[in-house]
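First comes one chain, alone, set out as C-alpha cells in the form predicted alone.
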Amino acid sequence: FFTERVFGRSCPEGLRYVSPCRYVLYVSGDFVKVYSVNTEEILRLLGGHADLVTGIQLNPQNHMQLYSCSLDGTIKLWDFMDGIPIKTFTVGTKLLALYTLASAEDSVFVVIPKKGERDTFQLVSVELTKGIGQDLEGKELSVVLDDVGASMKHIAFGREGTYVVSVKDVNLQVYFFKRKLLNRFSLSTVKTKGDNRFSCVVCHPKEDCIATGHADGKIRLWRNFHHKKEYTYSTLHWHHDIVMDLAFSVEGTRLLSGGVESVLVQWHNESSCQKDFLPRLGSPIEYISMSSDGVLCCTLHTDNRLSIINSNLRFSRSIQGLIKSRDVKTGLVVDPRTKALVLNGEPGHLQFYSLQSDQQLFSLDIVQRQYIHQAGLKQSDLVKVAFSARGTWLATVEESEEVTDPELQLKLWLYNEEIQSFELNTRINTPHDNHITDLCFRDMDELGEDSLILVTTGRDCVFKVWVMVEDTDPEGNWSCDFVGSYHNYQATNCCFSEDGSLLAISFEETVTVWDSLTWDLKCTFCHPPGNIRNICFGRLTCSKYLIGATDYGFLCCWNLLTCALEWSAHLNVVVLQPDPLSEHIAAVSWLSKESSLFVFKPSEPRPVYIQRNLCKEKIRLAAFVPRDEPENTEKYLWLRKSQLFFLTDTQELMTLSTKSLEERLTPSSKQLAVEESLPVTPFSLLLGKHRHQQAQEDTDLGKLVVHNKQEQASPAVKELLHTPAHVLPSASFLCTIFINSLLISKENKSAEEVADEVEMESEKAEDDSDEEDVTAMEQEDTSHMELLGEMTCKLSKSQEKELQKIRKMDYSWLSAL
C-alpha cells in the first residue's frame, strides 16, 4: 500500500507566480500544485517527494522550470507545465527553505540544520552537479551564514544578489558576497517600547534598502547598513500585532504588509502617511507574493486560502482548500449527496470539502453569530454533525465552551433544491442537561420520511429519540418521542443496525441494545474493565455482529443471535470505522507512538489487512468515502467500493492507495503520447477521437459497426496534437497541411482518375472517370446498405463533378490568414 497525503496545509514557504501572472504555484503537503488564474482550475499536481515540501523557486534561467526542496533531503527541478521531473539532486539532510539567484547559475541556497546542535540552522550554497541521468548528487555545500532562522521569511537576498540578510530574535546580519563582509545589528540595546523581535525580512529590488517586520506591529526600513555604526532606519506603524509578511512591488515603489488583522496594507514611497487598505480578507495573512509583472499579488491565509488581488487592491478570486480548524470536534462525516467530506471549518461553520476537485464546495454557517477573536472569551462552537441516509436532513449540535453549565442547541436542517443549500428547519434549545456525546439518524432511506428518527446521547445519563411531527408548532417540525436511560450511567455512543430495527447505546462500561419500534431493552453486553469508546454494527452478511472498543485496550465482537461474546482482541483502538458498502471495518490503534491499521470482518477474527506504522502522527478520525467507480483490484477487495481517508493530529488528511505515486501521477506529456489517453476536448471530438468509446459500446450490444477512414486521425493530425505548442511552426505554414489531412482520400482510384489529377485532362475524360467513380460508389453503398439494413444518401453526377473541382482548387490563399 502507498500512503498518500491528500491534504497538507499550504506552506508559507511555497507560493510563486509565473509571468505573465497566468499561474500560481503553491505547496500542499508532499505536492506542488499548478493553478490557473484564468480558469480557476488545478492544472498539474507535481508529486515525487517522500516528505513535506518546504520551498519552491522558479529557475532564474528558465521561468518555465521550478525548483522544489523537501524534508526528504532532495532538490527537484521540474518542467511544471508538463509535470515532468527533470533532475533530482540528493543533498542528504533536511531542507527547510530554498532560494535561487540569477547570478548563481549552477547553485541554489538552502537552510539546513547544523550538525551536532539542536534548533540551530545554517544557510548553505549547494552546487548543482551537471551530469547525465536524472538522479544526481548535491554534496558540495558551502556555508554562507550561521545561526539563521528556519523560516523562509527570515532570509532575503538584496539587489542583484550582492548581499544576503538574515533575521532571528532581535538580531539582524548582512553578508556581502564580493567583500566577504558580515555586519551584525541588534535592537536589544535600542531603547524602544514594544516587542522588537524580527518576524520577517524583505529587500528592495532596486535600492540598498531592507524592510523588516516585528512582533509589535512595526515595520523598519534599514539603509546605509554597509557600515556597522552609521546605519539608519525609519519606522512605519499601523499593525497592532505581529507583522507576518512583507513584499515589495517589482519597481520597489510600493510595500505590502499583512498580519493578524486580515488587512492587506499598501505603503507608498516608504511613507506612513500614504497607505491604502484592503480589509476583511477573512483570516490572518501569512504570506505575500508578487507576480513578476506587478499586475497581481497573492496572499496566503491561516485558514488555508489563497487570495488573488489586483495591483489596485481589488479582490479578484480565491482558492479555498481544507480549512484547518482549531479542533475537529464533528469528526469526519461524508455528505451522501455530494460525497464531500464534512467537518469543522471557520469558527461556527461547517465546511464541505470536495476530494475530487481538492477545493471547498461551500461553507454553512451553523452558529450564525459573529465570532470575536479574543483570547479567553467563551463562545459557541459546532461539536456534532449527522446526515440522514439520503442527505436530505442535517443535524448539528452547538455548545458554548463552558464546562459546568454549557449552552446547548440542537438544530435540524432541510436541504433546499432551489437554493442548493441547507435551510434551518428546527431549533431545539437545551436538548440535554449536559454535553451531548453522540447523535445518529436511522438509516432506512427506502421507507421515506415516516421512518426518520434521530437519537442523541448525553452526559445527563439519558438518550433521547427525536421524530418528525405534523407542522403545528411554528418553531419546528421535530419533537422528542422517547427518553431512555440505564442505571443512571452516562450515555456515550449510539448507532443503528443496517436495517434500522435495533439501536445500540453505550453507557460507560455497558452496551445496551434496544428495539427501535417499541423501545424495549433487548440485551446488554459488557467487557470490563474500561468504558466503551466506540461501537458499530456489522453490515451485509455480518449484520448479526456488534463491535465495540474499550478505552482499556480491548476490541470485542458480540453475536446478537446468541447474545454472547464471539471474540475479543487486546488492541488499543482509537478509531473504529465501518465501510457502509461492504462487511469490512477499519480499526486504527495507537501504541508506542505508532499508528497501525487493521481491517477485518466481524465474522473472521483474523484481519484481512494489517499495516504497521501507518503514519508518524496520531490518527484521530477516519471515514470511508464511496468511489464513483469500483476500483479494479483483486488483492485489496476491501477498497473496491470505498476509499479510506484519515485525519491526523496535525490535521493532515491522508488516504491509502493501491497504486504508486508514479502510476497515479502520469505526466500529461506521456499521456498524449498514447492515442487512447488523449483528453476529450472539442478539438479531439471534431477529429473523431470519441468514436472509440462509442464503438466499444456498440460492440458490447452486439452491433456491427462500419468505420470510415475519415474517423482515423492522419499522421499530420497526430503530429500536431503530440508536439508541444512552443516548438510548432507558424499557423500559416500548418494550415495547408492540416486542411489536406482532413480531406477524404479514395482508396481505389482508376487510371483515368490518376491521369486526371496529374495531367488535368479534358472535360470529357473527367466525365468518364466520374461515371466510373459513381458506379463504384453505387456498388459500395449497396453493400453497406445490405450490411446495415438502412438507406444511405447517394450523390448525383453533377455533385460528384463539383467535388472533383473543389479538390483541384488552390488553397494557398488560406496561408495569408
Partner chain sequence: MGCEPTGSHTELPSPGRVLCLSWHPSGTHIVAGSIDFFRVIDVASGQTVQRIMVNHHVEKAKRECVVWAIALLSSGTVVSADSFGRVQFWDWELGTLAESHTVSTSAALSLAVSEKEDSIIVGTSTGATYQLQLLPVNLGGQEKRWVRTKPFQFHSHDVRAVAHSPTALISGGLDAQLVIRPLMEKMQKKGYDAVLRKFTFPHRRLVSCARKARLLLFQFSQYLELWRLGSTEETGKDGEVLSLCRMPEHLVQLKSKGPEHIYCSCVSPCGTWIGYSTASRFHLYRVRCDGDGVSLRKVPKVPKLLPPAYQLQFSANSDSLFVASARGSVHVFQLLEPGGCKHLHTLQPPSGCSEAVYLLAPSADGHWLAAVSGDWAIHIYNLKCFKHHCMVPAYNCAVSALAIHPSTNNLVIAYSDQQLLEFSIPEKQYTSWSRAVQSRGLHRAWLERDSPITHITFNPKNPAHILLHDTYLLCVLDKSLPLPDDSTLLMNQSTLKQLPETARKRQLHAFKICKKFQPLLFMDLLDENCLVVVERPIMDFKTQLPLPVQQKKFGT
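Okay, that's the form predicted alone, but what's the structure of the form predicted together with the partner chain?
Nothing else is written out below except the one chain.
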C-alpha cells in the first residue's frame, strides 16, 4: 500500500528549460515533471527519488539528458524524453542543490551539509564515475566553497565556468577556478535603511558580470570583482520587496527579475532607465528560467503555476496544476458535476482542479476585487464553500481578514449550462454578525426543488436556514427562513442526514439534532469535556448513526434511534471525512508528530483499516473523490468507489493508491506514445489489432533483465518502426521477432481473462496491454544502453529469448491449413 504525493510542494528547485523550447522541466515533490510548452500537457513524470528533488540541471554534453539530485542522497541521470533513468549516483549525504558545467565533463557540483555543523553548507564537486551499470557511487567529493547558502539561487557559475559565486546573508564570495583565488565582499548592514541581504545571484553569460538580487528589492551588478579593492557595482532598483529570482538572456543583454509584485521586469543593457514590465502575472514570481535559445522564458510562481513568456515580454500561456493558495480555508470539496477538487486558488478565487488530468479546469472569481500583493493589507478572501448535491448551486462565504469586523458576504451561484459556469444569483451582506463556521446544503433528488435549503452556522451563536423565494428581487432570490440557537452557544458545525430529514448542529460541547421540516429540536448529545470538532452522519446502512469528534480526543458514535452513545474511542481526530458512496468514514488523527488514518464503519467500533504514520506532516483536510469506474481491489473494499485525498499543512496533496509508483507512472508516459497519432493505414490496423494481444511474461527472461517484464510481438514491430536505426540490432536478428509478431498467438481469444489471472498470480501486477506496450518499449531502450557494455553476453540472452519464443509459438493455424 503506497502513500504518495500527488502534487508536491511548488518549487523546490524547479524549472529548467530545454531547447528547442519544447519542454519545461519542473520539480514537484519527489518527481520531475516534463511539460510540453505547446500543449501545456504533462508528458513525463520522472519518479524514482525517495525524497524531495532539490535540483535539476540539463546534461551540458547532451541536452536530452537531465541530472537531478534529491535529499535522498542520489544524483540521477535521466533520459527525460522517454522518462528512463539512465544512471544513479549515490553520494550518501543530503543533496540540496545541483549545478553542472559544460567544461567539467565528468563532474557535477552539489551543495551538501557540512559534517558536524548544523545549518552550514558547502559546495562540493562530485566525480561521476564512468562505470558500467545503473547504480554507481559518486564519492569523489572535493570542497569548492565553504559556508554557502542552501538554496540553488545562492550559487551561480560564471562565464564558461571560470568562476563560481556564492551569496549568503550580506556576503558574496567569488572563487576563480584557474587562479585558485577567493574574493569575499560584504555589504554594510549598518547604514542601510532596508534589509540588503542577498536573495539570489546569476552570472552574465558572456561577460564577467554578476547580478545579485537583494531583500530590499535592489539588484546589484558587480564588475571588476577580481580586484579585492577596486571592484565596483551598479544598482538597479524597481522592486519594492525582495527580488526572488533573476535571469540573464542568452546574450546577456537583457536581465529579467521578479518578486512579490507579480511583475516581470526586463532590464536592457544593465541600464536603470530602460526597462519593460509584464505586470499582473497573478502571484509572486519565485523562479525565472530562460530557454537555451532565448525564445521563451518561464516563471514559476509561488502558487505553483508556470507562466511561459515570449521574448518580447508577452504572456504566452500558463501551465497550472494545483494552485497553492496562502491558506486553504474552504477545505477540500468535490464538485459533484465534474468530480474536480474545489478549494481556494488564487486570492479570492475558487479553483476547480481535475485530479485525472492534473490541470486546473477553471478558476471562479468569487471576491471579484483586485488583489494587492502587499504585506499587512487586509483583504477579503474566500473562507467557506459548499455545493448542492447535484452541483447546480454553489454557496460561498467571503470575509475580510480583519478580526473585529469581518465584513461577511454570502454568495449563491447557480450553474448555467449555456456558459458552462457558475453565475452569481444572490449576494447576502452580513449573513451573520460574526464569522461563519460552517455551511451545508440539503438537496434531495426525490423531494424536488423545494427541498433545497442552505444552513449556515456562525460564531454569533445562531444558525440560519436560507431558502429560495419565488419573487425575484434584484439582490437575488434567497432569503433567511429560520434562525435557531441553542443556549447561546457558538454554532460550529452543521450537517444533514442522508435523507435530509435531520440536521445536526454542534454548539460548542453539544450536538443538537433538528427536524428539518418543523425546525424542532429533536435531541441533543454531548461527550464532555471538550468541544465538538467534527460531526457527520452515517450513510446507507449506517444512516442511524451520528459520528462526532471532540477536541478532547474522543471519537463518539451515537445511535439516533436510541439516542444513546453506541461507542466511543480515544482518538485525537483532526479530520473526519465520510465517503459519499459507501458507509465508510475516514478519520485522520494527529499524535506525536505523525498522522494516522483510520477507516471505519459507524456500525462497527473496530476500524476497517488502520494506517499508522501516514505522513510526518499534519494532515489538515481530506476528501473522498468518486472514481469513474470502481476499482478492482479485493483487499481494500473501502477504496473501491472513491479515492481518498489529503492535504497537508505544507499544502501537499497526497493520496492512497493500491498500485506502486512504477505502475502509476506508466499510464502517464503513455500519452507520449507515438501510436496514438498513427495514421490509419493497413499497417496501423494490424498494429491496432495486435495491441490487444497479451503475451505471457517469460519468467526466465524476467530474472535476467531486471525490469524486462514482458516481451511480446506487437511492441517488437512498433519498436522496429520507431527505434532509430543506429541503435537497432541487425536485421537478421530482428527478422524472427517481426515474423513472430505477425502470427496470431494462442492467447488472443481470451486475452483479458488471461490478464486478470496473471494479475492475481504474479506479485508484480500486470497492466493492460496498452500500458505494457510502453513499458516494454522503455525497457528495450535501457537494454540497449546496457547492450553497449555487454554486447556478447546480451546477444546470447536475446537469442535464448528467441528460442523460447519460438517454442511457445502457437502453430495451430498450421493445422488449419
